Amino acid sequence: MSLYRTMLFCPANDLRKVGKALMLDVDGVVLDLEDAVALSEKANARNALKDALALPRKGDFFIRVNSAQTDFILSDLLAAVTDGVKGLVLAKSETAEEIRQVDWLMGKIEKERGLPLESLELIPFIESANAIINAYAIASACPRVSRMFLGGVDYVLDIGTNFSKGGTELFYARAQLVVASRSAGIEPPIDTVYPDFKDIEGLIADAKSVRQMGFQGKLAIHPGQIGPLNEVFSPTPDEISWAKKIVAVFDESEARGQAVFQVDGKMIEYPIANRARRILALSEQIAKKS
């Protein structure tokens, strides 16, 4: 599984902000051609991508393109499908058919530019009730889909409510994305932004809640959110210690032909051992990145 505890959004037409964002300890930076860019600045934002790609970076480089239903989509794809980009985030993804159309266009551009086919990932941004209902179809629309993002700001507006501290209004949508992602065999989803970037305590509580639900990380809109999110979505020392113990005992027991046993009064079998291995693999990824 990839390491995406944090994904930071940054407007593509502000190279000063882009340069700073790319050097932060964030797992991925998403340069935005959509909501963060005024209509009059769309062309300038696309033109800025070439300069942005030449900047030094620590994490992966993604680009959010406008919805497939807009007139911007073709120009966005022509600007964004290029070497050095990890993947594209498709704003306001609504249906599997949209995903397949964008996938087809990306493939044509890759071929024309001599890029390996499906070299760029495609991340649907799920932002409406309709998209939540279609989540599994979207997740399984094509092999290029690697994971999904939850766009909570648009979603809560779509269902006629607003953000709350408890996140009750997002529970169904979050659960749908986790289950749909697992069913489609893609990576766990990445959760929506926490809009109040000054409320770090609330951010941490929200992040812990969605980590427990099965999300692999969370979107960020401010550099101050990165550190707390990285910490929440990283295995704790206790989790790593537990995982090492489980794997060691399980391997020893399995070698003796035993696949079910007890550790500290709890039954351990293959699913628990596999979870322990995932924790250790994630810990190793974080160590290498550091």
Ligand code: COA
The other form holds:
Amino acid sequence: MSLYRTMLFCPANDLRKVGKALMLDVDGVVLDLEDAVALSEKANARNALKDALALPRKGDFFIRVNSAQTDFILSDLLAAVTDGVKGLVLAKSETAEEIRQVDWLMGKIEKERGLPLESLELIPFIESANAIINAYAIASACPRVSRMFLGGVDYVLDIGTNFSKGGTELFYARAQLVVASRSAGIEPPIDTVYPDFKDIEGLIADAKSVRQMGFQGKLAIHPGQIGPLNEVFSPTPDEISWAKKIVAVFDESEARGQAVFQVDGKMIEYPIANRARRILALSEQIAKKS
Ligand code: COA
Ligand code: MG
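What does the same protein look like in the form predicted together with this ligand, given that the last one was the form predicted on its own?
Entire complex below, previous chain first.
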């Protein structure tokens, strides 16, 4: 599984910010051609992608293209399906049909450009009630779909409410995305941006809550959000030492023919040992990266 604790958004037409974003300690950068770009700047933003791709970078490079329902989609895909791009994020994805149409077009462009077929991932941005209802069909629309993003700002607008600190209004959508992703056999989803970027305490509480719900990471909009998000989505030193202890004790017990026992008053069995192994695998992946 890949490692996406923090993915930073950046307007594609702001090369100064793009250059900075690519060198920050994030697992991925998403250059935006959609809402962060004024209508009059769409063509400039597409043209800037070439320059952005030539810049040095630390994390994976993603591009958010405009919705498949817009007239921007074809030019966006022609500019964005290119070598060096890890994947495309499809704004306002609504149906599986639309995902398959974009997948088909991406395949044609890959072929024409001599790129391996399905070399780019496709990440549906789920940001409406309709998309939440279609989440499983979207997640399983084609093999290119690797994980989904939740777009909370547009979603709360669609269901007629607004962002709150507690996130009550996002609870159903978040749970649905985790379950639909798992059922479709794709990676866990990445949670919405937290727009109030000066409120780090609120960001951390929000991130902890979605980590507990099963999200692998969160979208960021500002450099100040990166450190706190990386920390929340990485195992803590306590979790790592717990996991090492559990795996060691479990392996020894299992070898003696015993699969259920207690450690410090808590029952240990296969699922707990497997959870401990996952924590260790994640921490190894993080160590390799840094
Ligand atoms: N990527 C890279 N650098 C960023 C950044 C981002 N997303 N957001 C801010 N920075 C940089 C700024 O350029 C500034 O750098 P400097 O000190 O060298 O001048 C520094 O971080 C501090 O920024 P700050 O002054 O606090 O914010 P700002 O007014 O420059 O930008 C936003 C605020 C919200 C406009 C900006 O964070 C942004 O564009 N975020 C991404 C928006 C986006 O893509 N939205 C679409 C998805 S929802
Ligand atoms: Mg939006």
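Heads up, when I say rigid core I mean the largest set of C-alphas that superpose within 1.5 Å between the two forms. Numbering follows the first chain given and starts at 1. All figures in this text were calculated on a predicted structure; none of them were measured in a lab.
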Checklist entry - Rigid core fitted, is the C-alpha displacement of I272 between these two forms 2 Å or more? => result yes
